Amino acid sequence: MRHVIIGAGPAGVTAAETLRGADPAGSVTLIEGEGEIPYARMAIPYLLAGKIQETGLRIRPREDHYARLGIDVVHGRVRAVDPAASSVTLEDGRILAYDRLLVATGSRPSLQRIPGIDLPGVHTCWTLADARDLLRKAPPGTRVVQMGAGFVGCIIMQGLVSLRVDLTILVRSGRMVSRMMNPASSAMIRSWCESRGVKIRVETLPESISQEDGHLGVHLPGGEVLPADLYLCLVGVKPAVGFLEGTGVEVGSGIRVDARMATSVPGIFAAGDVAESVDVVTGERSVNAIQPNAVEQGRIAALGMAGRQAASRGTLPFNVLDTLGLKSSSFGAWQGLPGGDSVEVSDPERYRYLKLEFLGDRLVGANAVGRTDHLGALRGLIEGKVRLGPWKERLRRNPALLMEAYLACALKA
């Protein structure tokens, strides 16, 4: 059986090992796009802040990882999928055979299309080229004006703060983490980052961008101007799936695909970032783009490449983000659900926060700001479905007994 898998990211690089295990007389090609030993994208401002060398982000620390495990490592772009002749048509003409295909090719940056955006010194940070290229262009005291304040835009921010430039970071919402964080947790959040010298504008929009003797002008609605040396595009990701056009694969918000990570043509399978699967919470189909959710996807997918029986509950979305020092999380549904009702409990000038949402007796979602105590506890609630019974009211009347109510209610059931 000829196994090609198409992308090296956590998804990717699980798939091969995990195909290696279940097919062992099977060929197994990894396809990496980038030119580079396969490594873990979310690792990157690590790099930035210094706490980790190059090597350091590499899903395997040893360089032979692959060859040892029999793995071809294949270095180049994808061109076209042809599912007619099963075959995988790379950017340079080769040409790879396979029988199974997986597609866990993640996402790629989106771009604003503004006048300016292609002009010198216009940058996005998503890949380890892009890293090296800020590294060399961002000394201390460069004036960076950083477009996005999302998931990716934050932990950008840590690696950039921690080079010591001047950093002014504008959020097209009103609010930072918005898609992760309520609005008095993403208030914490940005009054947080202010209080470390990041300057912050909200319900900012910059309708161009000009170069002049070498520096940048971020032109905002009503004429100012902010004068920068970067400008850092990180205005959120979208599914890679540009040359699955045309082989009749699904896709919707990423390529759809069943419990076993099959899609709608047979013999092809996605994973991770790219793949549009079920909320195990809602029930609703959704991208959940976290690397735990990436591991588990490309783990299944290869199960069933093998003809193994391995099939998903379905995702949790949640993510953990520590911003400057200061942790924050969101799991499940933590907007709430109709008919739902819920429980807070804040202290900004601490800097900590809890919200706890339910739809009758289950813990549904949460968003939680400085407190890192027993979030497995919290996870395990919301995503095995418990019923509290009667903790739910001792849960509203005192929200910290989360582990107390996992232990009475989640090992029990």
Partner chain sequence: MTWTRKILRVNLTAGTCQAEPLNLEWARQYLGQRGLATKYLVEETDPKVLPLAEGNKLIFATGPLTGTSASTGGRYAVVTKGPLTGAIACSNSGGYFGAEMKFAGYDMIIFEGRSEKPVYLLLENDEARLLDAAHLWGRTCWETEELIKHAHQDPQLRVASIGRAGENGVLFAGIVNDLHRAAGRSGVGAVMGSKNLKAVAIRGTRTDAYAPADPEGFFKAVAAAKAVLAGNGVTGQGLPAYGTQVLMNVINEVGALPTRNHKEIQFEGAHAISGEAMKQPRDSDGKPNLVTNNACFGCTIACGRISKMDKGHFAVKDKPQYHGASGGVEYEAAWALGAACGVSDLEALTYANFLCNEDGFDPITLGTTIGAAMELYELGLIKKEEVGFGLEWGSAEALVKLAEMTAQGVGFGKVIGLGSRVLCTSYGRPDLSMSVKGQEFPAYDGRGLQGMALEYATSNRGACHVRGYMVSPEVLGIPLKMDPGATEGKAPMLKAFQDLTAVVDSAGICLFTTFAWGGPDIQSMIQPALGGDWSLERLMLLGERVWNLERAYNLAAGLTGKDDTLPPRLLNEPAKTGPMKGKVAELGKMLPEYYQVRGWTPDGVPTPETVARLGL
Contents of the next structure:
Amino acid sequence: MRHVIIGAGPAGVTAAETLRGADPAGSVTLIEGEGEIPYARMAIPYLLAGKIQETGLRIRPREDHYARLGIDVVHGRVRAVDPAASSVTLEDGRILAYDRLLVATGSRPSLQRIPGIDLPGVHTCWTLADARDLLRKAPPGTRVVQMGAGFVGCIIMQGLVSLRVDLTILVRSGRMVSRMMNPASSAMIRSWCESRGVKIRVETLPESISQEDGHLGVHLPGGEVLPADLYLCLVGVKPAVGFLEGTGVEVGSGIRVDARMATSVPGIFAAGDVAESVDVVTGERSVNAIQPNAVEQGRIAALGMAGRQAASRGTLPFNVLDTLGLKSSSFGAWQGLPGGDSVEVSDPERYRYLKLEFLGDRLVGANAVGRTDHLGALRGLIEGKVRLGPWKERLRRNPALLMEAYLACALKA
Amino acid sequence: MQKSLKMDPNKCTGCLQCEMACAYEHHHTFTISRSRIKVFGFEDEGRKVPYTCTQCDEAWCLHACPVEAIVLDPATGAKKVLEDLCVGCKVCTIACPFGTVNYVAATGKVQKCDLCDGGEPACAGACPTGAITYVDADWTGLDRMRRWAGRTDNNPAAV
Amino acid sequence: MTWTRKILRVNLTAGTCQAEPLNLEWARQYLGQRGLATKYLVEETDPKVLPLAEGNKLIFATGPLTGTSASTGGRYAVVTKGPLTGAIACSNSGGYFGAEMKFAGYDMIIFEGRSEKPVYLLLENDEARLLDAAHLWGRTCWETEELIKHAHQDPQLRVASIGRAGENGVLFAGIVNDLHRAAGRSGVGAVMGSKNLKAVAIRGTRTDAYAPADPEGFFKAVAAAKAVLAGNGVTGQGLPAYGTQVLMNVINEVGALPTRNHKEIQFEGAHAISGEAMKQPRDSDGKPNLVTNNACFGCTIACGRISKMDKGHFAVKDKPQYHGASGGVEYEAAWALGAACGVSDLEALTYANFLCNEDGFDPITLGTTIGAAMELYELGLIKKEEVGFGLEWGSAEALVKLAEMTAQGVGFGKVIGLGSRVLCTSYGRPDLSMSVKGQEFPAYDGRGLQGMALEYATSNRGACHVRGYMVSPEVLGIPLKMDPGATEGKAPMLKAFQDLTAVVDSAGICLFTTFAWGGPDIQSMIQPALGGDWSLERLMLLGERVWNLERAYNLAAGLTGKDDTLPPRLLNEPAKTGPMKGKVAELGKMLPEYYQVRGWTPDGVPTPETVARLGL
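In place of the form predicted alone, the structure of the form predicted in complex with its partner chain is requested.
Starting with the chain above, the whole complex follows.
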């Protein structure tokens, strides 16, 4: 059996490794699109911050890891997939035949459609190459205007602050990380960042970018022009599915997959940030872009490709963020569910916040700021759909007792 | 046969000698906030519950790591954090459904129980009441936890 | 060395918190905790200061072994001038609070002045802040701890607080930490209340604040000492199983269990309120009073009692908040709330003890003061109308109501809250206050245990059992058996106990270890912990120095040798029953010898030679 995997992020690498075990006789080809040794995109901020070298980004530290496992790493970008011919065509014209195909291409950054977006001083920061570029072009004191303060925007911000650039962040919506944190905790994050010297302007969307004498001008509605050396466009990402056009692979907010990670086209699977799967809490379909989900889906997809029985019982959105030292996290339905109730405790002065969302006597979601101990128990309680019984009332009185609640309810300790 | 930590709340008095032993073993400090084993108090019941990683087979933390900084120690079965590789992204801390991987702000890395790299773990050695013992894995009362872990993986609707 | 070498000075008048280096020279002379805090108090305050005045200071102090793996190394002391006695007050407590102070990087916190408004101290490593406590004022210790943990979203915060008793000026108010551990005696909580300081909340995560000088030697000594505790019948078996309550039946049989305000010396209800009884299933609900034993920080003995009340008991049947597990009665509390009042209802004692923990006041003084009130009632001096109900001997209802009224600071509870000396004096019978220097006796009768009579008379903080526990030689035969009825040899033995106890306290460990540990065991840990030369001789001299410093403070405060006495009842009324029948406390035979072995004048003043020898 010939297994071809497009994308060498966590989902693709995990799938390749899993296939080596599940189908030892088959061939495994991993298509890597950036000319790099497979690396973890999410570690880029630590590279920017100087905490690690490029080798520290590798998904598997050993350079010969793939060769040792008999995984054939092909560098190249995919132009098209032909389900009828069971083949993949790369941009350089190479054609790879497959029996089973996994699409694990993750996401691509979105770009604003405004005048000047193609100017040389305008960047994004998504790939390792982008990061190298940024490190070269942003010495201390560089005036950087960053558009976007979602999750990616925030982790890149962390790196930029380490580079000691003069940073201004523009936020289209009223708040930072609006897809991860609720308004109260988001406000806390903003206040923290501002107190550490980051200029943040909410409800601000530039109309155009100009260039004069090598310097940029970021034109805001109302006529204000922000001077900048670099404009960093981090307005979000979208699943990288362009090459699937015409294949019949059904795409919603991501590639639609079933519990086995199979797409609507036989023989083609998808996993990771590119896939749209079922949220274990809400039952709704969504893209859950986080490493553990990518790994889990990569594993399940690979088992399916090898003809084994494996199924996902849904995915739980959760994430953790570090904004200039302030840690925040979100779990499940942090916005709450209809008919549910919640408890919130907030200490803005000390940047500590916790909100728990319940449905009946089960925890369905949470947002936390300034807290890092035993956070995983929130996943355990939510994903395990653990009945809290009398502990719900105790948590309502003191939400910080979540670990105690977990021990008492999930483990019956 | 590999061994694992057996924690028996019924024997725990809450003296925290285990926490001190762990903190000292790994960080040369008595400050128990550095301990990887924690004793939780249930005041209303008068119960103290020692708790740490059970080195679950699912190894959520290991799989959650983007840079393979958590590895299996084949000798002990422990899932160990390689501090040199850990970038401090904290994804493992939210991925472990048992809440037993924690971020340490002072080091910028995560930490979890590593079974003290072989021999008797310091916590078990320090426990004065036998509430924490290091025993053959089959003998431990961890099945419930394992079952629960399995439930998360395969059948979340069942309770 | 296991000092953090840093103290925090909190000026409540100015609202400032300032860290400063520990005076290491004093630390080498006074070790820590009790001894060192006393040194600071002596140096920094006027001994004549009124205890509840702004000029008094309140010192929370750890010892060098606090926050280490030395067994029981979790203790802290609160040192101040006591409002119950006008003498030095030093109450120590276990739980987790003391170790947390060390983790945060402090040997000591000195509170001075008085805050205009109620405040609490939030201390997280280098960050110390006084925060508004208006919303906590009027709350119990239990509510305060929960509210503070809730407000800061941190269940790991360790909180020491006063309840309503401390706010209301109950002269025997204590400071409660970790829900049911307390710096309980001598009214240190009243001083805290007078300063408008509601609570101290600490979270310590520093890893570099202190360490043993010789880690290898320290851990070896600690392990050996733990083995001694585990192998000893008292610390390895008796205390974990029964707590200090293991003593109730023993002391009753010896004939030294003061009963009904010391009118008698044996209690017919002793068994019903004993450690054994706590483990028996109740007739009412088939469950035992005792749920489990608990340990304080680092303690490998675990004598703490955790009890659950009978939900149908009259005291709590409409109060579900008391139906959960909480701190059960220790021996002293069971005796004071029980035998001293003639009450043999274990559940009522447990409830009164819960209230003492909940609102922060000393169950020993509470029980003995209620016992005194019952005698005044028997004599017709206290009238039913004043109280609102009868104070018959043995009335569990009266005990429960008075405990509630004292906690709340209402009605006759306000009178009880001033202790037995004020109570008995105000009814014209000061002789009926079973106290020394204004502090009430604990649970051993000086007529039955002559050495304890001498200990009570000479204790620097008023009647007290934990300054020189002569019960050890007189009843338990530790380190050697002494005849409890004899006076010979008691003075030098008491001096040795008092000095060693001062070392134990100052080190930051628990006195109960000395059921098993002798001086060499303790020295074996202190030496590698601190480094340098810490011989047993040096330590015993240090203990003597601490004792004499406390004495000197009391003398400067206005006390004299005349205060080293006992109530006339113990000196004149012979024991009525038991092995000690016919005995009185023969203080006159022992006190002069005691002064002599202490190197004091016949008036009880340290001689210039003694002062010089101790380097005071």
